[in-house]
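A lone chain, given as structure tokens: the form predicted on its own.
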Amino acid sequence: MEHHDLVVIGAGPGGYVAALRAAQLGLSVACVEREPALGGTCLRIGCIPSKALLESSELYAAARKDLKKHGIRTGRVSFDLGRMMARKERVVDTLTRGVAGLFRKHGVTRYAGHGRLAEPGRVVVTGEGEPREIEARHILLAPGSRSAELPGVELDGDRIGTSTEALSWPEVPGRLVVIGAGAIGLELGSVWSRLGAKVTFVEYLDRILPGMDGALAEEARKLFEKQGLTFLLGARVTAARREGEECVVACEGREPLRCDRVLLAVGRRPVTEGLGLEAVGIEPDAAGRIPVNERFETSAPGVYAVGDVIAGPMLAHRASEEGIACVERIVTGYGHVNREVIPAIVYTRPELAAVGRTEEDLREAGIPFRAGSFPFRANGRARALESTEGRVKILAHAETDRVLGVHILGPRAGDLIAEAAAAMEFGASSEDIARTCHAHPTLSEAVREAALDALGRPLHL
């Protein structure tokens, strides 16, 4: 039997980062992963490949429509989907090999195969060859999540599939129906729309991007419609099936939609099957998640869990922070994740980014607040970029002025939100942001102006 201080099951953003941090802290660490490549869903079939395709498709769209605004003339613009996909794979391959290199550098032992709990302190790894047993004082579960399914939607891995398949379609569908108008659906729908597909989103709720600021989500929807995307809101999908070379999507009370491909993007579900939870007395909750305390400890001694298998937003960076905090608690007795300051980003054009509370949250909780906003059309850098859609919104406590939430719709929102997250982590007020010198001309000046607006004294509006 092999012996380690810590065994991590899962090499996604939660698992591999936890393994590296534990090794830095002097533990003997092993990581069990069933996939040949390290990095988990995010790196292999999620965040990274989707952003690669988003970037390629956005450049293509810009060459076709936007460069002329800058006085740049182009001839007939076309794209090579095969090369676009090959570039995406190169990006993924480089990063997954990078994780493997980090494991070697820090002395993390990698076990290839499926890991499951046999009893407290013991993990069995099955795969090629004979099962292997690993003994460890601490076991961290970080197996991640999978695409959620929907009753009546007949997934075939080809014409009707999830985000995994939509990242590798061999041709552009003429008509695409996306079931779900959350971040995953909007991003991949945007990719294929830019490349020529007619894209229709079918969303059960009466809005897009649930959980994001309602006003900015509505503003984003109108901008997306100008780009050619179609939305059917308040529509319940009852079935999706293939009929020959076509797909049919049935919606309650509406005419069926006929299309060439269907993308099911209605969220994700934790992967807890086959982990051997029953062997150590861990009982998942009704949503299939593993209950943990503030130290990420499960009900089984020496067994911890982080990331998508516990309650909270299913975000790669959140999983990484939890993995770090968990192993730091194991070694040093202290580790912390501020769950009120976890940013979320949607990589459409324009981007949406948020951190902290929304207006809807604050009203429901009865918390008094002031709202300040600033449009990018009044920002010099945005004008120079020819990207003036959207705005920055800052929500500050009406009595203490402490920043409670920041929401951005606009160019490079995903980068701008980092300032807001840092400010909130240190308990900043809107006046703190307003009195911080921001370089000119930059998009970040819009954040400062929104803070000034929350104080009732915007300078450039």
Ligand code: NAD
Second form
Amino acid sequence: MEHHDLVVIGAGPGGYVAALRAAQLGLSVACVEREPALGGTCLRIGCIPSKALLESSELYAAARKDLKKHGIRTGRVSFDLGRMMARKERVVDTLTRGVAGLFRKHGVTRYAGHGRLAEPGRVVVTGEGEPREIEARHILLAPGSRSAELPGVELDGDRIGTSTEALSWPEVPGRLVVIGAGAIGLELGSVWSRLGAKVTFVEYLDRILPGMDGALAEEARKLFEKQGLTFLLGARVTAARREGEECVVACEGREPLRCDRVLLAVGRRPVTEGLGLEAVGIEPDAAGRIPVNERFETSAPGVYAVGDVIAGPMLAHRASEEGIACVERIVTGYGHVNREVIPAIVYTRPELAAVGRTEEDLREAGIPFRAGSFPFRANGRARALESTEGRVKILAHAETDRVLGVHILGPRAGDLIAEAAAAMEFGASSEDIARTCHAHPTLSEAVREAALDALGRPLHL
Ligand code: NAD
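Coords for the form predicted together with the ligand, given the form predicted on its own:
Then the entire complex follows, led off by the chain already shown.
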């Protein structure tokens, strides 16, 4: 039997970051991962490969359509999908090997195989060779999530697939149907559309991107339509299957859609099977998640859980923050995650980014607020970039002026949101943002102007 202070099950952004932080804090740490590459869904088959393909496809689209606006002439522009995919793989490979290097540097012991709770304080790892047993005072579960399935949609691992397959399709589909207009559908739908697919989204709700600011999501939808994407809203998919070389997608009350490939992107589900939860008396909730308290403790003593397997937005950075807070609590007694300030980004063009409450949220909660907004078309840098779509919206408390939420649709929104998150973490008012000197000419001036607008005095509008 081997012994560690902490055993982490899962080496995704929740688990591997927790393992590194725990090692920094002086614990003897082991991490169990069944995939050959470390980094979890995010690094292997999620955030990172999708961003690599988004970048490649955006450059291709820019070369075809945008460069001429800058007076740049190109010859015929084409792409090599195999090389594009190979570059994506290299990006993933470098980063996953980087995690292995970080484990070595911090002295985290890696166990290759499937980790299962045998009893409180004991984990069994099954992989190649004999099962190994590890004893640990603390066990952190960070097993992540997998793509949700939809009854009637016959996934075939090829033509009808989830994001995992859609990150590696060997050819550009002529016609692609995306089921679900959430972050995954929109990002991968954008990739394949830029590469030439005719993409149709079928979305159950009457809007895209549920949870994001409604008005900005609507503005984004119109921009995406201009890019050639088609949206069928208020349409529930009931089945999808192969019919020879075609796929057929059935929607309630509509004609079936015929296409070459289908991407199912209707959310993700926590992974808890085979974890041995029953052996330590942990009962998942109705949504299959592991219940935890604010210290990330499960009902079993010494067993903790973070990330996609517990309640909350399924985001890599949230999982990492939770992993850090969890082990800091174990070692120092302190550590927390501010759930009010977790940014979310959708990496389309333009990007959508948000932190804090939405207008819809605040209205429902009866919290009085003022909204300030500023369009990128009035921002000098956005003009110079030729990226003037979208705007910044700041929501501040009507009485205290404290910033409650910031929503951005526009160029580099994903980077701009960091200022808003930092401001909110420090309890800033919109006046604090408005009185902070922002460099000129930058996109960030739009954030300042939105803050000024919340105070009723925008300068450049
Ligand atoms: P999602 O929950 O964001 O969106 C799924 C969409 O599918 C919803 O709009 C839903 O109404 C729709 N839907 C469900 N059933 C349907 C049906 N039968 N017919 C038609 N539409 C249907 O899920 P996702 O996009 O798959 O993402 C999964 C998770 O991963 C989310 O938590 C997301 O935040 C996260 N994620 C985040 C990013 C990012 O931050 N950039 C990127 C990828 C994934």
